[in-house]
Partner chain sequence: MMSAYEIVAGLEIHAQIVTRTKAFCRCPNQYGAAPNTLVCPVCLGMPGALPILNREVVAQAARLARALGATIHNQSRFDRKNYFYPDLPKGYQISQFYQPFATGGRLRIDANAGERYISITRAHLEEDAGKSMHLPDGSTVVDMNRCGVPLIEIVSEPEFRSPDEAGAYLSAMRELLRFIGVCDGNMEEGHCAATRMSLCAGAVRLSSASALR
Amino acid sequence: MAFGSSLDQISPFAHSCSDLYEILRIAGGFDERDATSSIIPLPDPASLDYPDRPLRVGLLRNFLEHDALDDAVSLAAQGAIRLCASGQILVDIELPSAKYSIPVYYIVATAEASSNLARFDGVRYGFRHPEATDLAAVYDMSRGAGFGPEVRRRIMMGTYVLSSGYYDAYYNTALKVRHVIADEIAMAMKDVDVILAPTTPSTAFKIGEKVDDPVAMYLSDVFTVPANLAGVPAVSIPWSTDAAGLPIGLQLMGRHYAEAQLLSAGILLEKLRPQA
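For the sequence I just pasted, show me its structure by itself in the form predicted together with the partner chain.
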């Protein structure tokens, strides 16, 4: 089921980067029934071998030292940087426009979702509101009752930013900023092999804990959204746990179509990981 078509992707969970590589070999590659698939050949297994030169690891300072970082996550990140420092080359990088990622994402994603969810209209797919007596009511009442509050919120946001009079101010502008973010990542990638950053600002919050503050929930995506917007591959690697035993992840972002390099950097990070 499509949500934001320019952002949706298969996101496998696995026990290791080498398992992720196996999944990539199976799921990736050209598919004549998928207009978004690429004819670029998949990387071969040999390309996963540990590189014979030090990796150039970009340290995304504005994320690694972000205000919203929990102490536990901050410590984990600093630990990883120290471990990488012996053996790899660390390069400070900045993505000045990354701070716009969340607003850009929530404009683009909700706009696309509002369109993708239009097909759930009460005419098909089972639920039609029993009290609807005309076509407009079939739409309004079925969708009002059939969608949950978060979905309705996103559809309304998306419809608003696409509406006449607001399209240029919101959606078009968001697309332009998206390109700027993607360009900044591409520029940074000319100098480094991978970019290191935390995956989330905090460890997992409890179910229902932020349900009354959707914006606070959306802010948890702050570190993972840039890669999504730029369309570059990224991987989150479990690094350590906090005092309560909750997992802390670190992410690596790579260049377009350089999944093999990204995963081999991931394998390196896994080797450096503190043993539990």
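Got the form predicted together with the partner chain; any chance of the form predicted alone too?
Chain only, nothing else included.
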């Protein structure tokens, strides 16, 4: 089911970065039936070996010092940085426009969701409410019962930003800022092999805890959204746990089509990870 066409991607889970490469090896590569697939050949698995030179690791300071960062996550990230410092080259980098990632993402994603999910009308496509007796009821009842509250919220937001008088102010502006974010990441990646940052600002919250505050829930994506907007590969690696035993992850971002190098850096981080 299409949600945000320019953002949707597969996101596999695995026990290790080596296992992730096996998924990439099978799922990646050119497919003549898929216009979005790349003709660039996949790298040889041997390239996943331990790097023969120190990696240049970019430290995303505006994430590592973010106001929303929990103490436990901050301590975990700082611990990883100290371990990396013993053998890798650390480079401080900034992404000035990354602070706009959340509003940009939720404008682009909801606009595309509004368009993609319009087909679920109960007539031509998707669920049809069995109690609907006329056309208006088919639309209203089918979409009301078929979509949950969060999906309906996103459809309404997307329809609003695409509406007459607001398209340029919101959607078109968001696309321009998205390009700026992507350009900043591309420039930063010229000086480093990977970028290190926390995956989320806090550990997992309880199911339903932030339902009444969707903005707070959206802010949980603040560190992962830039890679999604820029279309660069990224991997989240379990690093440690907080006092309650909840997992803390660290994120690595890489260059376009540099998944092997990204996963190689991930293997290195896994070897540095403190043993429980």
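Throughout, rigid core stands for the largest set of C-alpha atoms superposing within 1.5 Å between the two forms. Please read these numbers as outputs of a predicted model, since none were measured by experiment. Positions refer to the first chain, counted from 1.
Put the two forms on the same core and the Cα of L135 is off by 2 Å or more between these two forms.
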